[in-house]
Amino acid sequence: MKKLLTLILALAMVLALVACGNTANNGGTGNNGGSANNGGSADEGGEADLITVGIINNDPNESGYRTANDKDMKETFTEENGYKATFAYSLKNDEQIAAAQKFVQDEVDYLLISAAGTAGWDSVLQDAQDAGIQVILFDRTIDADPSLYVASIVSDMAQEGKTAVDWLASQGLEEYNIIHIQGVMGSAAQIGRTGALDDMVAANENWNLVDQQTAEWNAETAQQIVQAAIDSGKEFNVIYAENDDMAKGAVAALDKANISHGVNGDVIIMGFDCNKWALEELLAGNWNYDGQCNPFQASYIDEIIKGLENGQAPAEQVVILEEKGFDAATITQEDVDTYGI
């Protein structure tokens, strides 16, 4: 009798456990379990539909140009436009190359690069190509085999420099005594804008470099360079600054020393990038020249990527953005409104 009672109790417990198991399974499938699985599938599908891009750029705080360039990229490479974008920033070439290697390891679909320096990119670009990742350069060129990137949307920095130097030559000074303030050494912008001036100085006896130093795009450093030249008694009549922020810093030093500049002033002021505030300085006659550097490349890259996704190779591997120089003697308010960034 005792054995029979024990058997009955054991059977009852088994039946209860089976009932609980069925209830849990039904609840998981019909409610929480179903929702979680469906949500996971939808998320995975959504991620799979996005084109992944790793974007390597210079520090957005580097200059007004770079701020505009970064803003343009962020407004284009959005989930709404079909992208999952990750950004990496540095003014140092080795840090950018390390970021590119990380993007290769992450297996992004596209690698977009505005290089801090022109050299050292071959190895990581080869790794990207081996991984099936398409590389697109923007803003700046690099010294690498063109077969390692699918497209390049860039400014012609050498032409920017030549346009500026040709303008300066047209001013017809008896003697050119120039303070040359350079950008980050080894960058495409620095190489192009420096090269044109160096060539002119080498070819003309009345062109002299009073000082030639890098301020790494920084206004405060440029101000210190010009202040040191003033304090040492150096005579100069031209400041050739490789971006607007450095030109601004140079002018601050002149103002502190009560040295006139701009139209009819003692010192010609030259900058690059065409920030709106810089073009307004031209319009007011405080500066003399500003060279355009177009920061808006994102729409070109978007078009290229969408074409590649549809099996269409770019019509041109290299796209050179059209740019011009502005003279204080001829600039208009319309120019400021149209070209100022």
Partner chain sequence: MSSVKTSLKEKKGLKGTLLGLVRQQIFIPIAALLLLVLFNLIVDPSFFAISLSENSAGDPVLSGYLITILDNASELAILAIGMTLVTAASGGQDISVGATIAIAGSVVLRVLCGTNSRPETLQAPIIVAFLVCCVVAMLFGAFNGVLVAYFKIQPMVATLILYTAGRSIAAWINNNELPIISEPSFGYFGNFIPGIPVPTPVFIAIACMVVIALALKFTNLGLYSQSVGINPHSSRLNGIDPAFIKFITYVILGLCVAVAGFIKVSRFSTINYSVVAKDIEMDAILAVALGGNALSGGKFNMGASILGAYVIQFLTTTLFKFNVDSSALPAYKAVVVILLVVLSAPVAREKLSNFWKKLAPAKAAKEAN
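For comparison with the form predicted on its own, kindly provide the form predicted together with its partner chain.
No partner chains or extra molecules come along with it, only the chain itself.
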């Protein structure tokens, strides 16, 4: 009985692995098949073969941002564009590093990394360099010697925060009483977006933080935080939420208490990430500001790789993505369609 059970479980695991392999590789090859082919193409070298890339990303279910990022990658690195891409996903740094090691063994041509954590990458990047693999960082930067990677295409979260806070300052309110809803503490987005606001509050007499709380990217927690502020009769006129979901939760609490918000409302609503539905709220005048966090890095990477293949080094090692901030007063339907994710 036990043996039978073990057998069934083992079979189930194998099946699951096969299934995962198929979904993870949109390029059309299974995990093992992919690696064998990779070796072949590396040997053949300069022929008009496919460029093999190993892409290490965070779990696409993490957020709308990540889903858009992953989709963008998959749409760019296709066989039609001359790539053979293999994807590995994890939200954990150590698992990502293990995946990177595997890609190095498979001798991919390029290794693209969106790191979950900033530390611990040096040795595997050194291995990649020794194996002649070019490393390109996207979306997030890491603490490693810049000589270990050829380029990084990243978002400047601090700049995102600064753009948003500057916009808020330009609204010319007499007093800023802000409820600040933070993301998961310690994440790059939280640090960058919090830093800009904290600096401004420290520097100005008329900027006050009524509440500063982490809702961990969760709409429901954000709603409870704002609800608690309303129930205790706190006065506030700005909600600075570090992503769209949390802004949505905050707005739900305001709606319940009949506090007007958005354009011509009593409370200014600010969000980040530019989800499509959030930009629509902006267009409808229910929110005031949404800061972009650009998930579309694939075209930049594509350009750099094509350049490297022709022997040109990238013009700049660090490319900082252009990121906009949208104001409800000026946003158009076209913006929603173009920048909504």
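Positions refer to the first chain, counted from 1. In this text the structure is predicted, and so the values were computed from the model without any measurement.
Can you say which of Ala215, Cys293, Leu112, Val251 is at the hinge when one rigid part swings against the other between these two forms?
Every other option is far from a hinge; the hinge one is Cys293.
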